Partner chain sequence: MAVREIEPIDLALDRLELMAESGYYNPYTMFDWPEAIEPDKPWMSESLTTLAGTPMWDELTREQQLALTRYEAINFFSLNIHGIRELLSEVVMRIHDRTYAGVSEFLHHFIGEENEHMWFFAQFCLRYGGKLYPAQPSLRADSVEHLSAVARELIVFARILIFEEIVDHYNAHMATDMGLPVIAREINRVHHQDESRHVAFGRMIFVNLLEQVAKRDPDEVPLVAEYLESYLTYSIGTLYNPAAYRDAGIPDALALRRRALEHPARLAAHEQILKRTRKFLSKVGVGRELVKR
Amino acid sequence: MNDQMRAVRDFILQRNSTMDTLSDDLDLIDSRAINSLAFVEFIFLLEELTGESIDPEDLDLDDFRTLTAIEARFFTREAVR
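Can I see the structure of just this one chain, in the form predicted in complex with the partner chain?
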């Protein structure tokens, strides 16, 4: 796991103190691991880690649903646009 994905995991675990494991395929949104109130901070974190800006009015929620999806969208070479 690279440092960026570790930062993503830390963000989620920090906000979910009762969660001891975090699987790559957990639906972060349905499980409320990332809820509506944390979502803005989460977007800022991803922007900072990738150096790319994310348009708040043009989001595809499926990009944020699981750690696997987040890694594929934001942190693999193909993700760089």
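Mind sharing the form predicted on its own? What's above is the form predicted in complex with the partner chain.
Nothing else is written out below except the one chain.
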């Protein structure tokens, strides 16, 4: 796991005191691991980690469903623009 994904995982775990582990395929939306109140802050974290702005018009909720999806969308070489 790279430092960026570790920061994402830490962000989610810090906001969910009942969770002590986080699987890569857990649905973060349905499980409420990322709720609507934390979502904006989460977007800011992703922008900070990627060094790029995230246009709300380009957002697809499926990009945030799992840690695997987040890594693929924001942290793979192909995702870096």
